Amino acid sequence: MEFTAQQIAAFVQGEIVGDALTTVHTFAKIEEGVPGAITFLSNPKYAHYIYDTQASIVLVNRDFKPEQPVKATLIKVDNAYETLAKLLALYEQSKPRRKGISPMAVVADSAQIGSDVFIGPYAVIDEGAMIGDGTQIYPNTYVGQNTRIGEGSLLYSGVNVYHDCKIGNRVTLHSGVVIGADGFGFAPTPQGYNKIPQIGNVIIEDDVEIGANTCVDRATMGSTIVHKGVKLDNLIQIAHNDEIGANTVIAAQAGVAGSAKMGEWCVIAGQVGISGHLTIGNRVTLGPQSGVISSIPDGKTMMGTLPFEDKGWFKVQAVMKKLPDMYRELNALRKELNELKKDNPQ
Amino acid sequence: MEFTAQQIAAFVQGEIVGDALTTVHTFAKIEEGVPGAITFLSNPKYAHYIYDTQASIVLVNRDFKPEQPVKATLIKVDNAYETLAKLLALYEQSKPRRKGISPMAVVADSAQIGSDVFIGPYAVIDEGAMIGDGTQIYPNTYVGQNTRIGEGSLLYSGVNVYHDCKIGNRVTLHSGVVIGADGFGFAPTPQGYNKIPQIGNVIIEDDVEIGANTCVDRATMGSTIVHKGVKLDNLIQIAHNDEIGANTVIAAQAGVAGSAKMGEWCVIAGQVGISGHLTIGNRVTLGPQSGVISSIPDGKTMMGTLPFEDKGWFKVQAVMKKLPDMYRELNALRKELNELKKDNPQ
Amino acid sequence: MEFTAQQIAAFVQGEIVGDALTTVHTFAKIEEGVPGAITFLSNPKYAHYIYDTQASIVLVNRDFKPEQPVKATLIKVDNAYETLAKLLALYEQSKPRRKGISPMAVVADSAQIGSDVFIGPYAVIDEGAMIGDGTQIYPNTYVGQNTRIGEGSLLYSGVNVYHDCKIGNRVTLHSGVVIGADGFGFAPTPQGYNKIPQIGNVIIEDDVEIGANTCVDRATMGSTIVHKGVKLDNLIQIAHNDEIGANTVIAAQAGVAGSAKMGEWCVIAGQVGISGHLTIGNRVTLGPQSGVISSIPDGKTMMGTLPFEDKGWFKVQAVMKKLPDMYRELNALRKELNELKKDNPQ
């Protein structure tokens, strides 16, 4: 679809500088602008790109004053980045949603399917499962027995949801996501480990998005719960009986061991590890690769890791084990030195 | 199914305190007890829950003495937790096993399928593959050419097993597991990397369980071997030509580089990394996120990068925060000492 | 197929020592040699195996001089390991390639399929997709709308490629790989996070190999690019708008956050984490579990990791490199102080 600067400006309450009839049909980053694309300038660091971008329209903040002539048509708005996000969302919504149940999908007779549902080829909806209105299920995805998926949700291809789980409304699960696999519970015996059956389930509340190949294990008893609005990136491990608070965001490859309780509005960076049975408060921020082995109160920020030049690193590692002795020795030195100075007044 | 306290007590050689005719049909954690549920009390920290749990039956250790009246019927046993695990296992076994080969599965003519097998829709059993008696293969799972799977094994949906691998008896592979992908072997040339073909395979022995989205790569030559009774959690990397000893347990997101040999009965925590070509002894324990770059003898417990003996590590961590003060103090000492020496010429 | 020592020696310009008519039909590691197998000796550490290996033929370097009689036939070559890799490649190429489109695959009418293509059962080629000549697509793999895959590429079972992506020639994607899932982009609001639509794509250039369950996210706008000859191991995260330079190699479970630019010929070890918006130069080497939070110039080699509390952490990091000096200084101080005390008896 094509839009004129005029149409867009009207929609975003923007002020046009330049040709109101310029049309665009796509989006681009300002440094990769092409004719027919709309882009934005928000970060001043990128300001220099605006003078030679090939984009046809650039969203700018109202206070932007060009220092040279600008070829592109400008649309001045209160917040260029937010306005772009708004337009991107509109663009996405304008795409036709897929509908219809493929004859090549297997839907159990006992499954209940809502209206306006899409079920792609080779998807399997197992016995007793429920799929809410307007939910889209891509090819090769499996929905286990008695699992319930709400309305307006989106399961991409190759998603696997085990039996008896509950997925809310407007939930997005990306390819390779596994929901409801057994929690990791085994009881040692002299001969080997006995499996502790995991008879609980997983509850994913509304408006959750879960990235590719992320795993959320089912509870031993009760439920592993991912609360409303949580966003999980790719390749994350959420273990059995964990509870992730509303609107918490977790970056790729982080892992949360079993029976941990994480608060709301936390921001967890990539490759963080959190031990089991801990309580992480609300609005906790954890830096990349942090390793958390004790509970954290509300509002705390902890940080991650840093590389050394390799030789230096080995030297440091070598001394590391001596740190406690060094600390004792320092304090001893300080004491003896004070003695000495007492005996040798300057 | 419903069971009375009487039936359960008889089965677990327990002693009933309360109404022998109370019935239960499900399980619950003591803090989430509901009428009709059986629960257990093992950890004294949870003792206070027993006085107002809604559960109908609570398994307790024989020495448990209530300090207040308890609504629920108690069953006293030698070990409440073990007894619960036993009942959970019974409950799982009581579930009907799935049987039959879906007409929507593709089974190659040259494949050999045992008796009482379940093969779900859109599963593919490729040429020359063998599936043992009583094995269950869920939808959208792929078993490659000439791969052999033993008896009583369970492959959940979306599992991928490459050609020429051997999977034992009573093995469980969770969704997204990949067995037998090529090991990561490339030879550098001035133009780029040449692939070193990986013509070996993977051998998974009996009673192994492998978690969701975990990968076990095939060997360059010979076999990558996961021995009897090993339990792997989710998102783990086992590289080519690794050998994991019997009854070793590895937690989520750990990785073992190529040609490493790990002993039996090891306990490896989450996000541990182990370099290639190392030998890890028997009964080695590694703490979370440990980075192992040298071999470890039998029985060691280590954690941290360049793992320390565990006590040493905690001591180091305790002093680490004082490093900046130590550095200031050192420089102060040096200065004062120089003063002193000036005033006390040797 | 069987080959004589004579045929192999002729092919690799080798010199035979022993029975030129010995035949082999498989490969083995020297310590696991069996009759009918060819193996190689390159690393002197393994030299002792040659005297009792059961292998029929051993490739050795020209300068190898046995210290005892050797049962096996030797073929002397300039580089035994490279020669083996060459033979392995030949062996792989000799395997029959799979061809034909399974009647159990779904290929959209609007998709374009090249010649000599293999498409396995339950694979789905969605609307407008293009599959180049000689490309093989295994069962249960999904190729999204308008995605283009080049010639001679290999997608194993259970691969998921989203819409509008570009995959080059001779690319290998292992099972569970996810290409083109949404980048992790959300804008916070007081009520929760708003999704920032990810309308870009992923470009995978020629001769790339991507390991099992690795994820490459699509760009917000523009493209996430994996350049020619890159090799990615298993369970790796490549985030939106990343660019990975030609011939860079990344080991398992490493992760690169969004909008990072990595140079050519880098070697990134396992479980490394790289923060977003960084620039990593050419020929950079990063050791296992390194955490990178600032850009790195060409040619650097770095490693290391260590967790800490937020401000304190930066202070600690600043002093860390001085640890070895501090340790030396402490010992010097102790010595000088003892001198002083000797001269100033209390």
Contents of the next structure:
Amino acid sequence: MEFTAQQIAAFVQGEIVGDALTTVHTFAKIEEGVPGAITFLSNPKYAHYIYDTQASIVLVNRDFKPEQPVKATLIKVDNAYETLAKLLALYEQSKPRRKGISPMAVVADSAQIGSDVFIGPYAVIDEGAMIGDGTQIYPNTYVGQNTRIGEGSLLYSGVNVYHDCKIGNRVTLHSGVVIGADGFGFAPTPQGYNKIPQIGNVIIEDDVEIGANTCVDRATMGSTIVHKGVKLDNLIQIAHNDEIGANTVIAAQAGVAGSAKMGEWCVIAGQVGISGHLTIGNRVTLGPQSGVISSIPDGKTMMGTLPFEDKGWFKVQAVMKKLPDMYRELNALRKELNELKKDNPQ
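Having looked at the form predicted together with a further copy of the same chain, could you now put up the form predicted on its own?
One chain, no partners, no other molecules: that is all that follows.
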């Protein structure tokens, strides 16, 4: 599909600088722009590319002022990065959605399948499962007994959703995601560890996206809950009875131990570890590899293992570089002090 600069500007409420009839049919990074592509400039570090890019249209912020002529047509918007995201979403939505049930899929007689659903080869929909309208389930995916999946959701190949779980509308689960495996519950005895049955479930609310090979464990009792709008990266562990607040984002290789409660709009960087039975407030930011062993109130930005508040952490890092010199100076001062004591005994 082709779109003119005029059509795009009307959609994003932008201002055209250049040829309004320029057309595009694809997207590209600004440094890899080709004729017929639309790209964007939001980071000043990439500004020099705009003078050489072969892209036909470039989205820029309204305050952008070129230092030399630009060949591409510009569309000025309030936020070029956010505008690109809207256009990418529109582009993705314009793609035709797959429909129909493969004859090589296994769908239980008691399963309820909505309209315009796609179920690929070797997918299994177990007894009592419910699949909402327009949902797409790719090959080799398993949907367990009595599990409910809402409308317009997307389950890529190799996803496993265990029994009794609830998946909302417009949820995306990437390959290898496991929803509802048993929580890590074992009771120590003199003979070893006895398994504690995990009889709860997992609830994934609307508009959640979960990256490849991430696991969300079922609750021991009750529910593990991932609230609406949450975005989980690849290779994340969400343990039993956790609750992840709305619109929180968690980067790869983070782990949240059992029964932790996380607030809304949190930003959790890669390889963060959060101990169990803690409460993380709303709008908390945790820097990479932070190790959290106590609850954190609303609005804090924490870094380090164990984590400091951000300003304190930067001060510690600055001092650490000077520690060898400070150690030598301390030893020299100690030596001088000892010499003074010898010369002036009390």
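Whichever C-alpha set is largest while still superposing within 1.5 Å between the two forms counts as the rigid core. Everything numeric in this text was worked out from a predicted model, so none of it was measured. Numbering follows the first chain given and starts at 1.
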Displaced residue check between these two forms: V70, CA, 2 Å or over, core reference: yes
Note yes or no: does the Cα of I57 move by 2 Å or more between these two forms after the core is superposed? yes
With the core lined up, does the C-alpha of I236 move 2 Å or more between these two forms? no
How much does the C-alpha of R334 shift between these two forms, in angstrom, given a rigid core superposition? 12.3
What's the distance in angstrom the Cα of E15 travels between these two forms, core superposed? 4.5
